[in-house]
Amino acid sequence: MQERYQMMLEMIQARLLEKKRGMDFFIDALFRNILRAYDPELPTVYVSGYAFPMELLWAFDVTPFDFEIACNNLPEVMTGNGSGLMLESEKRGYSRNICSFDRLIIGCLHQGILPKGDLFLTSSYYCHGKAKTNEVVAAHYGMESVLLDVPNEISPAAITYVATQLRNIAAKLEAVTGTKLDPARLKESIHRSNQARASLLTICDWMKRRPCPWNGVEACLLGLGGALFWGSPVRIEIHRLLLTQILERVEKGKTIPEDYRILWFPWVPVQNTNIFKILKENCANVVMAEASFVFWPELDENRPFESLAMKALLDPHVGKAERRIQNLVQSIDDYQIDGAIHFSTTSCYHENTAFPIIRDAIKKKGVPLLNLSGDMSDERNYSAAETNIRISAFMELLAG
């Protein structure tokens, strides 16, 4: 993994020398962070960045390592050959019915290419497989898997419950680093997070423009992979560069041609597919993705643990699906959406259970919805031919 990411890092750095672009800067920071996880001088903390209040980790001198993001950005996966890595887990009895993310990570583990972790954090929301996989990897290294349990209700008691867990995790970070938590550093991390939140809201406002000056697919990738950097200076710089690019495109009229504006949810496949090529050929532009919604208020620097607890509790994938429905339906009006696409994977039981009521709410708005089956990173569970048929029929529906 080190060698592959070092090679990809050199390629992206060459692009940055030509011009400093927001997404290139993000990928450069992501790859550098992954490589730092192998540095024996720095404690490495396993964490799902998109499902954990990362501001707490950036208050310590640790390297946050998201094994889902790291494994799924390997060249094998992105070029549609990720199953070669997954076979390592399948031959040990892990069924192909299990999420390809989880099989991929366990396959990488047994190939011996993951860095050794000093602390393993995960959370109760998004999916159960992620938490269980974290346990498997932690157990392999003889370590404890720490679960941040976020309840479905939002109440003073729930805030206290989650905030107490975060304080306990801070104590574990103190033990790993050998340093006490500096309240000033945590406050600064919260401040940076608020700055980045404000600039992301500005970016989202620009994406309401027709034609859209940025790609909603990239917004989705940043929303998930870039969540690792909430609370760090990196996230602020990514947004600054993106806003510069957006303004340049608007001024020069270099926005993407669009006949149809698409809302995408919940996440985009990592492996190479023909989905976005077909959409582009039909002038259908993904202008917003659910993963890039700003769903939390500005954090209180003076009550960091309670604020981070509320951020976790407000995640749309916690509790009932009503919050997701409200956000998705509102975005249909905000972004002048013509059609919506739901990317469905059979192993994602949590998502598939919520989909029927989300589908009904979107259809009630009079917006055509395509439920597009596929797989995040296993090319064996994806059909380019079927995808072409499904999207072509969807485009005919939009045209009518």
The other form holds:
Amino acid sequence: MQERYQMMLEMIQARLLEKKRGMDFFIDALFRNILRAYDPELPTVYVSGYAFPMELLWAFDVTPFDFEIACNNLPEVMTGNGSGLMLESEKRGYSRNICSFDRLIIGCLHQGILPKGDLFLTSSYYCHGKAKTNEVVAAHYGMESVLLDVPNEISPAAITYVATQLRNIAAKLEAVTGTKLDPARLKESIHRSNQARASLLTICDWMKRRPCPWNGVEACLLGLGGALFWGSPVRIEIHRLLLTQILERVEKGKTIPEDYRILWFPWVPVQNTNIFKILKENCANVVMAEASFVFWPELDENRPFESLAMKALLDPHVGKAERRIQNLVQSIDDYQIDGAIHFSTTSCYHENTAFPIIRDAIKKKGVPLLNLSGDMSDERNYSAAETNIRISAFMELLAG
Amino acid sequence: MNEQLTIAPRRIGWFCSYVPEEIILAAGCEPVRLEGRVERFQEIDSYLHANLCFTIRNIFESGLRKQYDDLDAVIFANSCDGMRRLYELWSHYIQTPAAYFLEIPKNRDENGISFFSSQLLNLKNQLEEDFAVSITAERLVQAGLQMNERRGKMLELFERQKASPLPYKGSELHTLAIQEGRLPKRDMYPEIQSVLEKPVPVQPVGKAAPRLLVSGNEGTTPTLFRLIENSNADVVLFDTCRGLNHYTGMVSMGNDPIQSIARRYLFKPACARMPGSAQRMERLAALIDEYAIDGVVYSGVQFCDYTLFESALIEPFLKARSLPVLVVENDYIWSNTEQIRTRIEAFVEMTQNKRRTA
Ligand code: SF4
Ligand code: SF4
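Provide the structure of the form predicted together with its partner chain, given the form predicted alone shown above.
Every chain and every other molecule in the complex is listed next, the one we just looked at coming first.
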């Protein structure tokens, strides 16, 4: 496993030597971080970055390891052979009706690909499959799986419930690192997160321009994989580099042709598909993705646990789909959207059940919507031919 | 028997075993356990992805076809990702006069109890407001006693199943449990009581069939039980959220009835939605010993994530203990009977042979 990341890291580093681009810097940081997780020097903490207030972890000397992001960045998955890794979980009785993300992780676990962890954290959002998978992985190493349970309602009682759990998790981090939580470090981490949040808002504003000077697909990938770095200086640097690139593009008029502006939700497939090639051929530009919305207010450095609890509670995949609808409908106006694409991944139960209400709201807004079925990483559940037909028909619809 | 509460005709639907019926009863309403009522889907595909839990599909389609229009309210719970969304779909497309959502913490500790208590308090307040009733501490205590009594009776029936030969057919107990959730509580007391008082049929000695335990989610029809029984095995126990698991644990009333109720529900034997598979396996192993079980049939509803994960853990766990286990998926209404029958027959035969050799 390490060799594969090492190889990809070297490729990215060669690109970075050429030019320091934001997304390359992000991938470089991601692979370095994954490789560090195998190093026994620092405690390795399993966590799903996109569903956990990471600012807490960056206040400690640990290596956060996101098993979903790490496994999905294996060359097998990116080149359309992820199912080979998943087979190992299916052989052990994990049904193909379980999300491919989870089967992939359990498959990798049984092939000895994952690093040993010192603490196994997870949360109850977006989906419960992740929490179950974390349990399976932790049990494999004879360890406890720790769940941050984030309820659906936002209320003083819910904030207390989540904040108390975060305090308990901080105590577990103290135990694995052997150091007390330094409030100044946590404050610093939250401060950095706020800085990065502000620069992301600026990036999002730039994306409202016609033509869009960045790319909603990359924004989505950063929104999920890059969530690991909220609270770390890495996230600030990624945004700084991205903003430099955006300004350069705008100045030099180097944006890509754009006949149609697309809103993408909820997340883009990890496996290699023909989707974005077809969109590009049709000058349809994904200008915003749901996963890159800034949904939380500035965090309060003086009330770290409560404000991190609030950030978790405000996640659009917690609570009513109504919140997702508000954000999506608002972004249709903000980003001058011509069409929306919903990528429905097989076995994502919470997302697929929310879809009919979201569909109705987008239709009411008068924006054409394509419901594209596929799978995040299992190529057996993806048909390039059918996707081609569906997107082409959608393009005709957009062309009027 | 404790003095029963006066039950008004207002009916409140609930689904998940973590929803305390005590609060519904204390509001003077009749709790009705929600179940899917359709045999064939007609409308659901224009709303829901094909790969969604068949329980949810069935309940939602029943709602769409107005089969629950007689309810005054429905309480949904955060049982799973699909169920939390079903609450929204229901509020959006079906619009029963009132729909409530109950959060169920996954952490079973004092922090969880305190949050769950706040949730139950909200529910109580909402019911008081919407139904213009006063849910006093006294009424909660009374409802708690009533529910405890009912639990006690059902548990006594389950307890008797430890005997050999087996006193009751599993399919009969299952039907009783389904009725218990479905019918007014006042009608069910004499029903349960009469089963308890009925002389237990004695099977001829030496003809004892393999003793099976059903786990997972078996649905509301007795199909699985009948298939097993027709294959000459006994269903001794069903430890599901309609079976033993649902009835185990009494409300131990303290000064704060809401908190006492919260404690009972959060600390009852955990189902697959809760973290802690290892503890669930240990409980299963203990039940296998107590009830002298020869084999386990684990059935999950198609596309139920929890059972999909759990079945993958249960199979090796039981096999390592040399206990036969059969995992079958069902579509909630058990329409795929023929295929399952063959598998059950083979499983019973295998269990029988294993028993003889032992
Ligand atoms: S795609 Fe859905 S089910 Fe799969 S890991 Fe993501 S949120 Fe969970
Ligand atoms: S059967 Fe499983 S997925 Fe379906 S409602 Fe129950 S817990 Fe949820």
